[in-house]
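As C-alpha coordinates, one chain now follows by itself in the form predicted on its own.
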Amino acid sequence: MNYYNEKTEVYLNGNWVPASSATTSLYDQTLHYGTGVFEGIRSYKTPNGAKIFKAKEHFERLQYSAKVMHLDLNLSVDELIDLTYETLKRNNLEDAYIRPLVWAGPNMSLTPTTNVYVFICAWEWGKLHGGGHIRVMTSSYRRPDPKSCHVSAKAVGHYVNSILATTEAKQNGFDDALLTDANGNVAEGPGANFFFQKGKTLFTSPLGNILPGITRATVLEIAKKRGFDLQERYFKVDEVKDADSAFFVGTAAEVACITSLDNVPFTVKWEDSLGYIVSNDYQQLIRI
(Lines of atoms letter the chains of each structure in order from A and count residues from 1; the text may use other names and numbers.)
(Lines give C-alpha, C1' and ligand atoms only; values in the text may rest on other atoms or scores of the structure.)
Protein backbone atom coordinates (compact mmCIF):
# COMPACT_ATOMS: atom_id res chain seq x y z
CA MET A 1 0.00 0.00 0.00
CA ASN A 2 1.26 3.48 -0.87
CA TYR A 3 0.84 5.88 2.04
CA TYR A 4 2.13 8.93 0.18
CA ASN A 5 3.21 10.25 -3.20
CA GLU A 6 5.44 13.03 -4.47
CA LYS A 7 2.80 15.65 -3.61
CA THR A 8 2.06 14.49 -0.04
CA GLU A 9 2.86 16.92 2.77
CA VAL A 10 3.24 15.98 6.43
CA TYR A 11 3.64 17.90 9.67
CA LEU A 12 7.02 17.22 11.24
CA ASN A 13 8.31 19.03 14.32
CA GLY A 14 6.75 22.40 13.55
CA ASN A 15 7.22 22.34 9.78
CA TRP A 16 5.36 21.19 6.70
CA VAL A 17 7.59 19.00 4.57
CA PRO A 18 7.19 16.58 1.65
CA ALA A 19 6.60 13.07 2.97
CA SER A 20 9.32 11.80 0.64
CA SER A 21 11.97 13.93 2.36
CA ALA A 22 10.84 13.59 6.00
CA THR A 23 13.62 12.06 8.11
CA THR A 24 14.52 11.12 11.66
CA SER A 25 17.58 9.79 13.49
CA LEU A 26 18.55 6.14 13.53
CA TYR A 27 19.40 6.69 17.21
CA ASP A 28 15.89 7.68 18.29
CA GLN A 29 14.87 5.92 21.49
CA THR A 30 11.46 5.01 20.07
CA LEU A 31 13.05 3.16 17.15
CA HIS A 32 15.09 1.01 19.53
CA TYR A 33 12.75 0.63 22.52
CA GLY A 34 9.20 1.40 21.35
CA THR A 35 8.56 4.35 23.67
CA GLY A 36 6.48 6.41 21.24
CA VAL A 37 2.71 6.95 21.29
CA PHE A 38 0.23 7.44 18.49
CA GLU A 39 -3.42 7.64 17.51
CA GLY A 40 -5.49 6.18 14.69
CA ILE A 41 -8.13 8.73 13.67
CA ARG A 42 -10.57 8.97 10.79
CA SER A 43 -12.03 11.88 8.91
CA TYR A 44 -15.15 11.56 6.81
CA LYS A 45 -16.68 13.49 3.95
CA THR A 46 -19.82 15.28 5.16
CA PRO A 47 -22.14 17.90 3.63
CA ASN A 48 -20.03 20.48 5.46
CA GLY A 49 -16.67 19.17 4.31
CA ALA A 50 -14.16 16.92 6.06
CA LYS A 51 -15.04 16.03 9.65
CA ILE A 52 -12.57 14.41 12.03
CA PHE A 53 -14.60 11.96 14.10
CA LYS A 54 -14.14 12.36 17.85
CA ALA A 55 -11.05 14.53 17.35
CA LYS A 56 -11.09 15.89 20.91
CA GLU A 57 -11.32 12.44 22.45
CA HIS A 58 -8.50 11.08 20.30
CA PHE A 59 -6.13 13.90 21.10
CA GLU A 60 -6.97 13.81 24.79
CA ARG A 61 -5.97 10.16 24.74
CA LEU A 62 -2.79 11.03 22.84
CA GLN A 63 -1.90 13.54 25.54
CA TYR A 64 -2.61 10.95 28.25
CA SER A 65 -0.48 8.35 26.46
CA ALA A 66 2.38 10.82 26.07
CA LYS A 67 2.22 11.77 29.74
CA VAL A 68 2.39 8.22 31.11
CA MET A 69 5.18 7.37 28.65
CA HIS A 70 7.17 10.42 29.85
CA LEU A 71 6.98 12.24 26.51
CA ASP A 72 6.63 16.00 26.80
CA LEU A 73 3.99 16.84 24.19
CA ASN A 74 3.92 20.63 24.04
CA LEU A 75 0.81 20.96 21.89
CA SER A 76 -2.74 21.49 23.15
CA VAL A 77 -5.72 19.48 21.96
CA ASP A 78 -6.96 22.46 19.93
CA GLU A 79 -3.54 22.91 18.33
CA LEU A 80 -3.39 19.24 17.41
CA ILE A 81 -6.88 19.40 15.89
CA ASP A 82 -5.97 22.50 13.85
CA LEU A 83 -2.78 20.86 12.58
CA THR A 84 -4.72 17.77 11.56
CA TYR A 85 -7.31 19.71 9.60
CA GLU A 86 -4.44 21.54 7.91
CA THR A 87 -2.90 18.17 7.03
CA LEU A 88 -6.15 17.14 5.35
CA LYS A 89 -6.42 20.48 3.53
CA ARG A 90 -2.85 20.38 2.21
CA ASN A 91 -3.40 16.88 0.86
CA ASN A 92 -6.93 17.40 -0.50
CA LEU A 93 -8.31 14.64 1.72
CA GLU A 94 -11.76 14.20 3.24
CA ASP A 95 -12.27 10.45 3.73
CA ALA A 96 -8.94 9.69 5.33
CA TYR A 97 -7.08 7.78 8.00
CA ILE A 98 -4.95 10.08 10.17
CA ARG A 99 -1.84 9.10 12.08
CA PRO A 100 -0.30 11.44 14.68
CA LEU A 101 2.89 10.05 16.19
CA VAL A 102 4.86 11.33 19.18
CA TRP A 103 8.29 9.84 19.66
CA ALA A 104 11.47 10.14 21.66
CA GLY A 105 14.66 11.44 20.04
CA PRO A 106 18.21 10.08 20.21
CA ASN A 107 18.78 8.31 23.52
CA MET A 108 20.27 4.87 24.04
CA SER A 109 19.62 4.83 27.79
CA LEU A 110 16.48 3.50 29.45
CA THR A 111 15.42 6.90 30.75
CA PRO A 112 13.19 9.66 29.31
CA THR A 113 14.63 12.12 26.85
CA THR A 114 13.92 15.82 26.49
CA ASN A 115 13.94 15.48 22.71
CA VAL A 116 10.33 14.78 21.74
CA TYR A 117 9.08 14.92 18.16
CA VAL A 118 5.62 15.12 16.57
CA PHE A 119 4.55 13.80 13.17
CA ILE A 120 1.09 14.01 11.57
CA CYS A 121 0.16 12.36 8.29
CA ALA A 122 -2.98 11.17 6.51
CA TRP A 123 -3.90 8.88 3.64
CA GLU A 124 -6.91 7.25 2.02
CA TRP A 125 -7.61 3.88 3.63
CA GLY A 126 -10.67 1.65 3.62
CA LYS A 127 -12.02 -0.34 6.54
CA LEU A 128 -9.51 -2.62 8.27
CA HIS A 129 -11.35 -5.76 7.19
CA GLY A 130 -12.78 -4.31 4.01
CA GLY A 131 -16.28 -4.28 5.45
CA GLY A 132 -16.49 -8.06 5.10
CA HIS A 133 -17.37 -10.74 7.65
CA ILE A 134 -14.37 -12.17 9.45
CA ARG A 135 -13.30 -15.48 10.96
CA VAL A 136 -11.43 -15.19 14.26
CA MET A 137 -9.27 -17.52 16.31
CA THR A 138 -8.35 -17.44 19.98
CA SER A 139 -4.77 -16.29 20.08
CA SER A 140 -2.03 -18.12 21.95
CA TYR A 141 -0.78 -14.65 22.90
CA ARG A 142 -2.22 -12.64 25.77
CA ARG A 143 -2.58 -8.94 26.28
CA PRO A 144 0.15 -7.43 28.51
CA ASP A 145 -0.47 -7.52 32.24
CA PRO A 146 -1.60 -4.05 33.44
CA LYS A 147 1.12 -4.25 36.09
CA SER A 148 3.79 -4.60 33.39
CA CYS A 149 2.97 -1.43 31.44
CA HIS A 150 0.28 1.21 30.87
CA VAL A 151 -2.16 -0.88 28.82
CA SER A 152 -4.51 2.12 28.60
CA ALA A 153 -1.88 4.07 26.64
CA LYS A 154 -1.69 3.71 22.86
CA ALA A 155 2.04 3.08 22.86
CA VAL A 156 4.15 2.01 19.90
CA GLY A 157 5.79 -0.91 21.67
CA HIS A 158 2.48 -2.49 22.69
CA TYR A 159 1.74 -3.31 19.07
CA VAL A 160 4.41 -6.00 18.92
CA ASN A 161 1.80 -8.06 20.74
CA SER A 162 -0.81 -7.14 18.12
CA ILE A 163 1.44 -8.02 15.19
CA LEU A 164 2.28 -11.41 16.69
CA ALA A 165 -1.39 -12.23 17.29
CA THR A 166 -2.54 -11.10 13.86
CA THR A 167 0.28 -12.93 12.10
CA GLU A 168 -0.48 -16.14 13.98
CA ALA A 169 -4.16 -15.90 13.03
CA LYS A 170 -3.46 -15.35 9.34
CA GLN A 171 -0.88 -18.13 9.23
CA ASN A 172 -3.59 -20.45 10.55
CA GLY A 173 -6.13 -19.42 7.94
CA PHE A 174 -8.12 -16.91 10.00
CA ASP A 175 -8.75 -13.22 9.40
CA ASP A 176 -7.98 -11.96 12.89
CA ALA A 177 -7.38 -12.92 16.52
CA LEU A 178 -9.07 -12.62 19.88
CA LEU A 179 -6.73 -12.22 22.84
CA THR A 180 -7.26 -13.01 26.49
CA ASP A 181 -5.88 -11.07 29.44
CA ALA A 182 -3.41 -12.21 32.09
CA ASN A 183 -6.26 -13.92 33.98
CA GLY A 184 -7.55 -15.84 30.97
CA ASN A 185 -10.57 -13.62 30.40
CA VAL A 186 -11.41 -12.39 26.90
CA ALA A 187 -9.82 -8.98 26.35
CA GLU A 188 -9.92 -7.63 22.79
CA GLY A 189 -8.60 -8.03 19.28
CA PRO A 190 -5.11 -6.98 18.13
CA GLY A 191 -6.45 -3.60 16.96
CA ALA A 192 -10.07 -3.45 18.07
CA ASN A 193 -12.33 -3.88 21.08
CA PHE A 194 -14.74 -6.81 21.24
CA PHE A 195 -18.49 -7.22 21.77
CA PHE A 196 -20.77 -10.25 21.64
CA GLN A 197 -24.53 -10.75 21.80
CA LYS A 198 -26.44 -13.40 23.74
CA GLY A 199 -30.19 -13.13 23.54
CA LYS A 200 -31.03 -9.44 23.68
CA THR A 201 -27.93 -8.47 25.68
CA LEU A 202 -24.59 -7.08 24.51
CA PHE A 203 -21.44 -7.96 26.45
CA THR A 204 -17.98 -6.38 26.40
CA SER A 205 -14.88 -6.55 28.56
CA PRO A 206 -14.50 -3.84 31.23
CA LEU A 207 -11.67 -1.34 31.22
CA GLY A 208 -8.47 -2.28 33.02
CA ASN A 209 -6.96 -4.88 30.70
CA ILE A 210 -7.88 -3.31 27.36
CA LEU A 211 -7.30 -0.12 25.41
CA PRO A 212 -10.11 2.35 26.21
CA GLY A 213 -11.25 2.61 22.61
CA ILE A 214 -12.90 5.74 21.23
CA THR A 215 -15.12 3.60 19.00
CA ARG A 216 -15.90 1.34 21.96
CA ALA A 217 -17.13 4.37 23.91
CA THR A 218 -19.21 5.45 20.92
CA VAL A 219 -20.79 1.99 20.62
CA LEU A 220 -21.64 2.07 24.33
CA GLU A 221 -23.36 5.43 23.74
CA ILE A 222 -25.30 4.03 20.79
CA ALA A 223 -26.36 0.93 22.73
CA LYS A 224 -27.56 2.98 25.69
CA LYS A 225 -29.45 5.39 23.44
CA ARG A 226 -31.12 2.39 21.80
CA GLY A 227 -32.03 1.01 25.20
CA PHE A 228 -30.12 -2.22 24.68
CA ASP A 229 -29.30 -4.34 27.71
CA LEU A 230 -25.54 -3.96 28.09
CA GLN A 231 -23.07 -5.65 30.43
CA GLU A 232 -19.40 -4.76 30.93
CA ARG A 233 -17.91 -7.76 32.72
CA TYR A 234 -15.30 -10.49 32.47
CA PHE A 235 -16.01 -13.66 30.48
CA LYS A 236 -14.16 -16.67 29.10
CA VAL A 237 -13.69 -17.89 25.54
CA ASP A 238 -16.18 -20.74 26.02
CA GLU A 239 -18.93 -18.24 26.85
CA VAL A 240 -18.22 -16.38 23.63
CA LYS A 241 -18.50 -19.60 21.63
CA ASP A 242 -22.05 -19.95 22.96
CA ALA A 243 -22.95 -16.43 21.79
CA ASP A 244 -25.44 -15.51 19.08
CA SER A 245 -23.24 -12.97 17.30
CA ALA A 246 -20.08 -10.93 17.82
CA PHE A 247 -18.21 -7.96 16.39
CA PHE A 248 -15.02 -5.91 16.63
CA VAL A 249 -15.11 -2.12 16.97
CA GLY A 250 -12.30 0.34 16.32
CA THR A 251 -11.35 3.40 14.31
CA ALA A 252 -9.80 1.28 11.55
CA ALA A 253 -12.34 -1.56 11.71
CA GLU A 254 -15.38 0.64 12.48
CA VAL A 255 -17.96 -2.09 13.33
CA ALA A 256 -16.88 -5.43 11.85
CA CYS A 257 -19.00 -8.59 11.94
CA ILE A 258 -17.33 -11.74 13.30
CA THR A 259 -18.85 -14.89 11.82
CA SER A 260 -17.07 -17.49 13.95
CA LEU A 261 -14.56 -18.09 16.74
CA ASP A 262 -12.19 -21.04 16.38
CA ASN A 263 -14.44 -22.32 13.56
CA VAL A 264 -17.49 -22.31 15.84
CA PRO A 265 -20.08 -20.24 13.92
CA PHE A 266 -22.36 -17.68 15.51
CA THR A 267 -25.97 -18.63 14.85
CA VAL A 268 -27.72 -15.28 14.35
CA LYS A 269 -27.39 -13.67 10.92
CA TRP A 270 -25.51 -10.38 11.04
CA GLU A 271 -28.49 -8.56 9.53
CA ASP A 272 -30.66 -9.79 12.44
CA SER A 273 -28.19 -8.90 15.20
CA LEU A 274 -27.85 -5.98 17.58
CA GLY A 275 -24.40 -5.39 16.12
CA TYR A 276 -25.95 -4.68 12.72
CA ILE A 277 -28.15 -1.99 14.25
CA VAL A 278 -25.13 -0.52 16.03
CA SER A 279 -23.17 -0.56 12.77
CA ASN A 280 -25.88 1.33 10.89
CA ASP A 281 -26.20 3.91 13.66
CA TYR A 282 -22.43 4.33 13.70
CA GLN A 283 -22.30 4.94 9.96
CA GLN A 284 -24.94 7.65 10.26
CA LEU A 285 -23.15 9.26 13.19
CA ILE A 286 -19.75 9.60 11.50
CA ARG A 287 -21.24 11.39 8.48
CA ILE A 288 -23.12 14.11 10.37
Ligand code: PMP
The other form holds:
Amino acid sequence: MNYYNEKTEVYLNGNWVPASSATTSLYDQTLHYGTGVFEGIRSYKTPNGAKIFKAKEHFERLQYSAKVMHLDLNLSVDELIDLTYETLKRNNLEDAYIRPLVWAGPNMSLTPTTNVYVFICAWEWGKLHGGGHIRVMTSSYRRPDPKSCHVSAKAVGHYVNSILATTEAKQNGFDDALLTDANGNVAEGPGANFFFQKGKTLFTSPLGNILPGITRATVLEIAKKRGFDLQERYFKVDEVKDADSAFFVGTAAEVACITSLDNVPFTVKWEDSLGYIVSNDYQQLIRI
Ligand code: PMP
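Return the structure block for the form predicted in complex with the ligand; the form predicted on its own was the one displayed.
Full assembly next; the chain just shown is listed first.
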Protein backbone atom coordinates (compact mmCIF):
# COMPACT_ATOMS: atom_id res chain seq x y z
CA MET A 1 0.00 0.00 0.00
CA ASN A 2 1.36 3.41 -0.97
CA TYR A 3 0.45 5.91 1.71
CA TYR A 4 1.99 8.86 -0.10
CA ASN A 5 3.68 10.00 -3.27
CA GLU A 6 6.15 12.77 -4.08
CA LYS A 7 3.34 15.38 -4.00
CA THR A 8 1.78 14.42 -0.64
CA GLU A 9 1.82 17.01 2.13
CA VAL A 10 1.35 16.22 5.80
CA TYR A 11 0.89 18.26 8.95
CA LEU A 12 3.80 17.82 11.34
CA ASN A 13 4.12 19.85 14.55
CA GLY A 14 2.77 23.10 13.19
CA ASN A 15 4.20 22.83 9.65
CA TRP A 16 3.12 21.48 6.30
CA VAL A 17 5.87 19.28 4.94
CA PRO A 18 6.27 16.75 2.13
CA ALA A 19 5.41 13.27 3.45
CA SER A 20 8.72 12.01 2.06
CA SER A 21 10.70 14.30 4.35
CA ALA A 22 8.55 14.01 7.51
CA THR A 23 10.72 12.37 10.15
CA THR A 24 11.03 11.83 13.88
CA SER A 25 13.67 10.70 16.38
CA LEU A 26 14.60 7.10 17.09
CA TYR A 27 14.70 8.12 20.75
CA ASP A 28 10.95 8.91 20.86
CA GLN A 29 9.31 7.35 23.89
CA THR A 30 6.34 6.15 21.83
CA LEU A 31 8.58 4.10 19.54
CA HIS A 32 10.05 2.26 22.54
CA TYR A 33 7.04 1.98 24.84
CA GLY A 34 3.87 2.53 22.78
CA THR A 35 2.61 5.63 24.58
CA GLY A 36 1.16 7.45 21.56
CA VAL A 37 -2.50 7.87 20.63
CA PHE A 38 -4.18 8.05 17.27
CA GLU A 39 -7.44 8.07 15.35
CA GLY A 40 -8.76 6.34 12.26
CA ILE A 41 -11.15 8.68 10.45
CA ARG A 42 -12.78 8.69 7.04
CA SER A 43 -13.91 11.44 4.76
CA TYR A 44 -16.46 10.83 2.06
CA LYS A 45 -17.32 12.58 -1.15
CA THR A 46 -20.74 14.19 -0.72
CA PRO A 47 -22.80 16.53 -2.89
CA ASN A 48 -21.22 19.38 -0.87
CA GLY A 49 -17.62 18.20 -1.27
CA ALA A 50 -15.47 16.16 1.10
CA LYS A 51 -17.08 15.59 4.49
CA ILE A 52 -15.23 14.14 7.47
CA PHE A 53 -17.64 11.66 9.04
CA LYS A 54 -18.16 12.26 12.79
CA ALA A 55 -15.16 14.61 12.92
CA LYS A 56 -16.05 16.06 16.32
CA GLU A 57 -16.50 12.62 17.89
CA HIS A 58 -13.16 11.37 16.56
CA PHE A 59 -11.21 14.39 17.76
CA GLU A 60 -12.94 14.36 21.15
CA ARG A 61 -11.82 10.75 21.49
CA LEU A 62 -8.29 11.74 20.42
CA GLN A 63 -8.23 14.40 23.13
CA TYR A 64 -9.52 11.92 25.71
CA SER A 65 -6.91 9.35 24.63
CA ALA A 66 -4.13 11.95 24.84
CA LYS A 67 -5.26 13.07 28.28
CA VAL A 68 -5.32 9.63 29.89
CA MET A 69 -1.95 8.80 28.27
CA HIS A 70 -0.46 12.00 29.75
CA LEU A 71 0.18 13.61 26.36
CA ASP A 72 -0.36 17.33 26.29
CA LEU A 73 -2.21 17.82 23.00
CA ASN A 74 -2.31 21.56 22.56
CA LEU A 75 -4.95 21.71 19.83
CA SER A 76 -8.71 22.15 20.22
CA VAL A 77 -11.24 19.94 18.47
CA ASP A 78 -12.03 22.80 16.07
CA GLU A 79 -8.35 23.34 15.29
CA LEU A 80 -7.88 19.62 14.66
CA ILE A 81 -10.90 19.55 12.34
CA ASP A 82 -9.62 22.59 10.42
CA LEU A 83 -6.17 21.03 10.06
CA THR A 84 -7.73 17.84 8.76
CA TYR A 85 -9.84 19.63 6.14
CA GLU A 86 -6.67 21.48 5.14
CA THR A 87 -4.85 18.13 4.80
CA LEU A 88 -7.62 16.90 2.47
CA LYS A 89 -7.56 20.12 0.46
CA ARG A 90 -3.77 20.22 0.04
CA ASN A 91 -3.81 16.64 -1.21
CA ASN A 92 -6.95 16.94 -3.32
CA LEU A 93 -8.71 14.13 -1.43
CA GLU A 94 -12.41 13.39 -0.96
CA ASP A 95 -12.88 9.67 -0.26
CA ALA A 96 -10.00 9.29 2.15
CA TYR A 97 -8.66 7.62 5.25
CA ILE A 98 -7.26 10.11 7.76
CA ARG A 99 -4.67 9.22 10.38
CA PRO A 100 -3.83 11.71 13.12
CA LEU A 101 -1.08 10.55 15.48
CA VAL A 102 0.00 12.17 18.75
CA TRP A 103 3.19 10.85 20.30
CA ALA A 104 5.83 11.36 22.94
CA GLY A 105 9.25 12.63 21.90
CA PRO A 106 12.73 11.60 23.04
CA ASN A 107 12.54 10.12 26.55
CA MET A 108 13.84 6.75 27.67
CA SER A 109 12.42 7.03 31.17
CA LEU A 110 9.06 5.62 32.23
CA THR A 111 7.56 9.03 32.90
CA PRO A 112 5.53 11.38 30.71
CA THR A 113 7.38 13.84 28.50
CA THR A 114 6.56 17.42 27.64
CA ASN A 115 7.68 16.90 24.03
CA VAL A 116 4.43 15.99 22.33
CA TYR A 117 4.26 15.71 18.55
CA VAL A 118 1.29 15.80 16.19
CA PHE A 119 1.10 14.31 12.72
CA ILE A 120 -1.92 14.33 10.39
CA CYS A 121 -1.87 12.48 7.09
CA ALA A 122 -4.48 11.14 4.68
CA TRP A 123 -4.61 8.88 1.68
CA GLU A 124 -7.21 8.00 -0.87
CA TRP A 125 -9.54 5.24 0.25
CA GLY A 126 -12.57 4.54 -1.83
CA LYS A 127 -15.38 2.07 -1.44
CA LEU A 128 -15.00 -1.63 -0.78
CA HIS A 129 -12.19 -1.29 1.70
CA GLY A 130 -13.87 -2.76 4.83
CA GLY A 131 -15.35 -5.40 2.60
CA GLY A 132 -17.53 -7.93 4.28
CA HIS A 133 -18.55 -11.59 4.25
CA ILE A 134 -15.74 -12.50 6.54
CA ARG A 135 -14.93 -15.71 8.35
CA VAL A 136 -13.98 -15.11 11.94
CA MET A 137 -12.25 -17.21 14.60
CA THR A 138 -12.39 -16.81 18.36
CA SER A 139 -8.98 -15.49 19.30
CA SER A 140 -6.80 -17.13 21.89
CA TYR A 141 -5.84 -13.56 22.87
CA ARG A 142 -8.00 -11.44 25.15
CA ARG A 143 -8.49 -7.69 24.93
CA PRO A 144 -6.35 -5.72 27.40
CA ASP A 145 -7.69 -5.73 30.95
CA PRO A 146 -9.29 -2.32 31.79
CA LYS A 147 -7.50 -2.54 35.13
CA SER A 148 -4.13 -2.61 33.33
CA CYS A 149 -4.64 0.24 30.86
CA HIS A 150 -7.22 2.66 29.49
CA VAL A 151 -9.14 0.44 27.05
CA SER A 152 -11.37 3.36 26.02
CA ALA A 153 -8.33 5.18 24.70
CA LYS A 154 -7.04 4.55 21.20
CA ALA A 155 -3.45 4.07 22.31
CA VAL A 156 -0.65 2.87 20.06
CA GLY A 157 0.47 0.09 22.44
CA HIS A 158 -2.97 -1.53 22.53
CA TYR A 159 -2.55 -2.53 18.91
CA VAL A 160 0.07 -5.13 19.79
CA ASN A 161 -2.92 -7.16 20.99
CA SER A 162 -4.83 -6.43 17.75
CA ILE A 163 -1.92 -7.43 15.51
CA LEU A 164 -1.33 -10.68 17.42
CA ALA A 165 -5.03 -11.58 17.14
CA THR A 166 -5.26 -10.73 13.42
CA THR A 167 -2.07 -12.65 12.64
CA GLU A 168 -3.28 -15.71 14.53
CA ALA A 169 -6.60 -15.60 12.66
CA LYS A 170 -4.92 -15.29 9.24
CA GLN A 171 -2.40 -18.05 10.05
CA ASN A 172 -5.35 -20.30 10.81
CA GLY A 173 -7.08 -19.54 7.52
CA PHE A 174 -9.64 -17.02 8.83
CA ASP A 175 -10.17 -13.42 7.78
CA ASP A 176 -10.42 -11.86 11.21
CA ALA A 177 -10.60 -12.48 14.96
CA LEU A 178 -13.15 -12.05 17.73
CA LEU A 179 -11.62 -11.36 21.13
CA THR A 180 -12.98 -11.91 24.59
CA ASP A 181 -12.45 -9.54 27.52
CA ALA A 182 -10.57 -10.17 30.75
CA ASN A 183 -13.67 -11.93 32.14
CA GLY A 184 -14.13 -14.24 29.15
CA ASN A 185 -17.11 -12.37 27.66
CA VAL A 186 -17.09 -11.44 23.98
CA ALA A 187 -15.53 -7.99 23.60
CA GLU A 188 -14.74 -6.89 20.04
CA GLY A 189 -12.62 -7.48 16.97
CA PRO A 190 -8.99 -6.32 16.62
CA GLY A 191 -10.16 -3.11 14.93
CA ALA A 192 -13.96 -3.11 15.07
CA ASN A 193 -16.87 -3.54 17.46
CA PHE A 194 -19.16 -6.55 17.24
CA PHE A 195 -22.92 -7.07 16.92
CA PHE A 196 -25.04 -10.18 16.50
CA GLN A 197 -28.69 -10.78 15.75
CA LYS A 198 -30.90 -13.39 17.38
CA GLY A 199 -34.53 -13.35 16.33
CA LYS A 200 -35.53 -9.71 16.03
CA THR A 201 -32.97 -8.43 18.58
CA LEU A 202 -29.51 -6.95 18.08
CA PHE A 203 -26.90 -7.59 20.76
CA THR A 204 -23.60 -5.84 21.43
CA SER A 205 -21.11 -5.80 24.29
CA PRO A 206 -21.50 -2.91 26.76
CA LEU A 207 -18.84 -0.23 27.16
CA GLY A 208 -16.12 -0.86 29.71
CA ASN A 209 -13.94 -3.53 28.12
CA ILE A 210 -13.98 -2.27 24.53
CA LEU A 211 -13.02 0.76 22.49
CA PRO A 212 -16.13 2.98 22.48
CA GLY A 213 -16.50 2.91 18.73
CA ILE A 214 -17.96 5.87 16.91
CA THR A 215 -19.48 3.52 14.34
CA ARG A 216 -20.96 1.44 17.20
CA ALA A 217 -22.66 4.58 18.55
CA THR A 218 -23.92 5.44 15.05
CA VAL A 219 -25.25 1.91 14.56
CA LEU A 220 -27.04 2.05 17.91
CA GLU A 221 -28.66 5.33 16.81
CA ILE A 222 -29.72 3.80 13.49
CA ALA A 223 -31.15 0.74 15.26
CA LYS A 224 -33.07 2.92 17.73
CA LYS A 225 -34.50 5.04 14.91
CA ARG A 226 -35.56 1.86 13.14
CA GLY A 227 -37.22 0.65 16.36
CA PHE A 228 -35.11 -2.54 16.56
CA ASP A 229 -34.87 -4.36 19.88
CA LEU A 230 -31.42 -3.71 21.30
CA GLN A 231 -29.48 -5.29 24.11
CA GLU A 232 -26.13 -4.00 25.32
CA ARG A 233 -25.03 -6.79 27.62
CA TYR A 234 -22.32 -9.37 28.24
CA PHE A 235 -22.43 -12.64 26.33
CA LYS A 236 -20.16 -15.61 25.68
CA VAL A 237 -18.85 -17.10 22.44
CA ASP A 238 -21.34 -19.99 22.66
CA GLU A 239 -24.27 -17.57 22.52
CA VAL A 240 -22.80 -16.01 19.36
CA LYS A 241 -22.55 -19.43 17.72
CA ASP A 242 -26.30 -19.77 18.19
CA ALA A 243 -26.95 -16.36 16.56
CA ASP A 244 -28.80 -15.77 13.28
CA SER A 245 -26.32 -13.25 11.87
CA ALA A 246 -23.41 -11.09 12.98
CA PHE A 247 -21.34 -8.11 11.86
CA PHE A 248 -18.35 -5.95 12.68
CA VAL A 249 -18.67 -2.16 12.76
CA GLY A 250 -15.88 0.38 12.57
CA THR A 251 -14.65 3.36 10.63
CA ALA A 252 -12.63 1.16 8.27
CA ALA A 253 -14.96 -1.85 8.15
CA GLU A 254 -18.16 0.27 8.12
CA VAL A 255 -20.78 -2.47 8.62
CA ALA A 256 -19.21 -5.77 7.59
CA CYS A 257 -21.11 -9.05 7.43
CA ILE A 258 -19.58 -12.00 9.29
CA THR A 259 -20.52 -15.32 7.71
CA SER A 260 -19.24 -17.71 10.39
CA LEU A 261 -17.54 -17.95 13.76
CA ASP A 262 -15.06 -20.82 14.19
CA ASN A 263 -16.57 -22.33 11.01
CA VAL A 264 -20.09 -22.34 12.50
CA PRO A 265 -22.14 -20.50 9.87
CA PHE A 266 -24.75 -17.86 10.65
CA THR A 267 -27.97 -19.11 9.15
CA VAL A 268 -29.86 -15.99 8.10
CA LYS A 269 -28.88 -14.58 4.71
CA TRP A 270 -27.10 -11.20 5.06
CA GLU A 271 -29.68 -9.55 2.79
CA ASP A 272 -32.45 -10.71 5.15
CA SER A 273 -30.71 -9.61 8.35
CA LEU A 274 -31.04 -6.51 10.52
CA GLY A 275 -27.33 -5.86 9.84
CA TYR A 276 -28.07 -5.40 6.16
CA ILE A 277 -30.68 -2.72 6.92
CA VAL A 278 -28.23 -1.02 9.29
CA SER A 279 -25.50 -1.21 6.66
CA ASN A 280 -27.69 0.50 4.03
CA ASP A 281 -28.72 3.25 6.46
CA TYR A 282 -25.05 3.77 7.35
CA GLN A 283 -24.11 4.13 3.69
CA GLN A 284 -26.73 6.87 3.36
CA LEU A 285 -25.52 8.71 6.47
CA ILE A 286 -21.87 8.91 5.47
CA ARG A 287 -22.68 10.62 2.15
CA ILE A 288 -24.91 13.40 3.51
N1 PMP B 1 -12.45 -1.48 18.40
C2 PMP B 1 -11.15 -1.34 18.09
C3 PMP B 1 -10.15 -2.11 18.86
C4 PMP B 1 -10.76 -0.47 17.05
O5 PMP B 1 -9.47 -0.33 16.73
C6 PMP B 1 -11.74 0.22 16.34
C7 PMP B 1 -11.35 1.15 15.22
N8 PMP B 1 -11.05 2.42 15.68
C9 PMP B 1 -13.08 0.06 16.70
C10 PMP B 1 -13.40 -0.81 17.74
C11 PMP B 1 -14.18 0.81 16.01
O12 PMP B 1 -14.11 2.17 16.35
P13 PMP B 1 -14.65 3.30 15.38
O14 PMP B 1 -16.02 2.93 15.02
O15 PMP B 1 -14.59 4.53 16.21
O16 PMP B 1 -13.74 3.32 14.20
